[in-house]
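Presented below, as structure tokens, is a lone chain in the form predicted on its own.
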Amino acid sequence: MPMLLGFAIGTLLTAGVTTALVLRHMARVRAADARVRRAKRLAELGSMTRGLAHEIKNPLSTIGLNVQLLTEAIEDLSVDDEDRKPLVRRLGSLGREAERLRGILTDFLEYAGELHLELHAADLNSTIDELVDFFMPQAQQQGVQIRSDLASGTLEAWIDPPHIKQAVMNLMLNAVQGMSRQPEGVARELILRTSRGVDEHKRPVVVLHVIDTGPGIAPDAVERIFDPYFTTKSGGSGLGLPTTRRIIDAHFGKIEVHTEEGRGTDFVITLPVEDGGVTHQGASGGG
């Protein structure tokens, strides 16, 4: 009898563990399917909007060229400077606006272009080290001290290093620009920190923090910072952070922000250590 009871308990325990594993696998499959559907919708939308942007950009180039030709023709006319200057000034304003619109469209086309990722196992620490070395002079020029606090040893992740550099660079540029506007004497520090962890499914992940001691982000802006064209900076394109999130999403990772006004901001990027059974090699995403 005790043997039968033990067998029954063992069977129940085995069944429970098997059920948990099956449910976990199903959750992973559903999450992967949702990402694929979202990527497909974004690719379709990106294709339409890229076509529209190209159609607008071409006539803008023609307008800019004709403004330049008209300006040169007016300057060659035998008229008084007082009559010429207002026309040249207006044409100059028109040319600058046309160029500004071309710049906006160029930024958009870059944002909406397809992402062709070459995902493979790579050392995230080495990627961040290279980025810090490259960015150091620009940070120092703005009076910002930059340092890395990296996990020991090799920190392998399933990434496309050039795209990860682009995503993190956007965060670093935002941080330095924000801190450069702070009063003299206020600490200006940018920290890149890596660590190991596990996600909600107990799968191994790597975590990257991009921390600054800047002015922080206002509560009413936090929810919108990843929206295309939303910006709190004068002259900003509003596409840096959306591009970063898009790249992280394409890595099947996630990005979160923790901020406090007057205390700084911490962007937290979580990336998978391995493909987890999902085909990533050559993954692409439309925007």
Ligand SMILES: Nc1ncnc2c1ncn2[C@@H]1O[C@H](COP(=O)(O)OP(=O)(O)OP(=O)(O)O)[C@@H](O)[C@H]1O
Given for the second form:
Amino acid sequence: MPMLLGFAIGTLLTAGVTTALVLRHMARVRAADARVRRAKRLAELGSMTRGLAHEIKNPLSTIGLNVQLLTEAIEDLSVDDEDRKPLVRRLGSLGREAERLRGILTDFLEYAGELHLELHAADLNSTIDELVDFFMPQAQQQGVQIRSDLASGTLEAWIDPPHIKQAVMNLMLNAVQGMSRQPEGVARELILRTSRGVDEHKRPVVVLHVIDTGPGIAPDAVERIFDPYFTTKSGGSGLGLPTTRRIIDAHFGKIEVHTEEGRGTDFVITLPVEDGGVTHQGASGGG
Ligand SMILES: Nc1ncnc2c1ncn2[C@@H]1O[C@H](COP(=O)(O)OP(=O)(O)OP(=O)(O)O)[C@@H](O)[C@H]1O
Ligand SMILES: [Mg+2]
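Given the form predicted on its own, corresponding form predicted together with this ligand:
The complete assembly is shown below, putting the previous chain first.
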């Protein structure tokens, strides 16, 4: 009898454990399904919004052109200046608004467009060197000194150099714009520093700091700087940093910021040395 009881309990336990395992597996499958559905829906929404932006952008060009033609026609009309001027002024503001909307759509399409990265082993140091060479005159014009403090030798990373240049250029532009608002006499220095390191899984990485001696970022703003359209500049689109983050994400890297008001800002980019896509499945440059 005790043996039978033991057998029954054993069977019940086994059945219980099996059921729990099956249920857990099913929950995982359902969660994975939901993730795939969400990703698909986001991709659909992305391509719909891109299509919509294109559709609005094209007629805006035509509107702009027609406004210009109308203005010219009105200027040629033999009417009093008194009557002509308000019309021309109104058409002028119509044209400017059409142009502004076109600008917004252009920025959006650039940000939301597909990213086609060609990741391969390349030297981050020479990528930064080329960028500094290119950017130097613009920085000097704003009274900013650029200093490169690069790791010795070549610094191989798994990158697409033109896109890395675009990502870092956005940081350099922000740094120079921030520093050019500083009063005269305050040091304006932009430092690009590279080094070797390892990530939290002990995989080799390269690290790039973009450091400025600008005004720093207020604590309530710093949480929002990577949000699309967040800007504190009158002519800013607020898409510079989101674009940079998107490019770094597509490299399987990460970007962090350390900042102190009145002292400056340090953006830190970490990039894998080896093919990040092998270990991080499912991510691609698309968007
Ligand atoms: N180095 C920096 N120093 C001070 N503030 C910064 C710095 N980098 C970014 N910011 C802040 O983050 C905001 C968002 O930056 P982002 O590059 O996304 O947009 P933007 O520079 O305002 O516009 P755009 O890049 O289109 O010219 C900026 O408006 C600014 O307030
Ligand atoms: Mg910017």
